Amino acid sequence: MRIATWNVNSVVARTPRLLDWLGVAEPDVLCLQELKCSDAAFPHDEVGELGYQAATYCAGRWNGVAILSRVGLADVTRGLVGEPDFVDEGALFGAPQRRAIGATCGGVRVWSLYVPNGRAPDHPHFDYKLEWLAAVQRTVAAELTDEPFALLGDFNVAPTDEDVYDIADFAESTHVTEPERRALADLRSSGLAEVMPRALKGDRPYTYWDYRQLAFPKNNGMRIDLVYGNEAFTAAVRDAYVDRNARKDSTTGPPSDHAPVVVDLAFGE
């Protein structure tokens, strides 16, 4: 089974790239984040022609998550246990923000997560981020069994200093603070372990590169798209990698600023 996660940064803008990638990579399950569209605007027909069912949770120009599956799609859950709300001043779309969706696909319980950015350590959105991550923890506690279980998505947290190209550039920033990393540690203490992708270029398998200042050609990236699984999931992992090719310019249009993380699993061996 091949399971992947990808922040597409607008599925409408990225539909040709998404369809092309599905045809090349052929994941059995794909978790998507930052759809930036309504449920009605999601390309259900197009992905359906490739054999995928789609469960979506989105409401407009911000946020939005989905799970695509060609191995079944059951027990769909939208939102986390006790998920907090956050409404920006002047926001066009109110709470709750659409950031989490779960489903059972081919016997594996997967969650597609788009963790809030946090904006700045002294911003209310940072408190919301920590509260949201606590809701992820509650959801894991409510759902975790001995069956394969995984959280996949854009966590907006770099687990270690080595997961950003230069930690000195993040001294006053989110994504690398002790409270955010403690939230990841809480997930590990709940019975989950991180699936670490192998590096294809450089020392670290970065998953995000800013569009500015030639960040991608320079490999000035961050590893913030993560996969956490229970023992039944991680024991089945045979390979994990970041598909950098999906971050490159191509004839199918401009890329997302994130690359997919792909996990290959073999159950029952």
Given for the second form:
Amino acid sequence: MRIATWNVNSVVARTPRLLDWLGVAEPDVLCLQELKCSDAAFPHDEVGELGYQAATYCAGRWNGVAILSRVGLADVTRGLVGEPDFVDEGALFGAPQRRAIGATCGGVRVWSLYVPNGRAPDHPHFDYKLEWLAAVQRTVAAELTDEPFALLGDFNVAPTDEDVYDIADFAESTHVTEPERRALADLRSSGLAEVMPRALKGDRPYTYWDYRQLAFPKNNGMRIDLVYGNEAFTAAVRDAYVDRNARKDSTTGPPSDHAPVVVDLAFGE
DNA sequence: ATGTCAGACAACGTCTGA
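The form predicted alone done, now the form predicted together with the DNA:
So here's everything in the complex, that chain up top.
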């Protein structure tokens, strides 16, 4: 079974590339983030023609997540256990923000997550990020069994200093702080382990390169799209890699600023 | 020169968030 995750940065702008990639990579399950569209605007018919069912959880201009599957799509859950809302100076923003969807696909419980960015360590969005990660933890606690289980998505956290191109550029920045990394450690303490992908080129499996300042050609990347699985999941992993080719320009339109992470598994062997 | 992008609004450029 092949399970992948990809922050597409607008599924409307990315539909030709998404369809092309589905045909080339042939994932059985694909977790998507940053759809930036309504549920109705999602290309259900187009992915359906390629054999995929889709469960979406999105609304409008921001956020939005989905799970595509060609191996069944059951027990869809939208939102986390005790998920916080983003409140800034008393104002509520887009509650509930649509950032998490879970489903059972071919016997694997998967979650597609789009963790809040945080903006800056002293910004209310950063507190929201940490509270949101705590809700991920609660959801794991509520759902975890011995059956295969995995969280996949854009975590907006670089697990180690090696996961950014130059840690010196991240002083006073989000994505590399101790409390963010502690949230990942909490996931590990609760029985999940990270699936480390290999890079198809270079020595670091970055998953994100800013659009600006020629970050991609300079390989000024970050590894922030992550996969955490329980024992039943990680024991079945045969390969994992970042498909950086999907970050390149192509005839099917401009790329997302993220590349997909692909995990190949063999259950029952 | 953030060597950018996408979407919204009301255009046919300008703003915003990331």
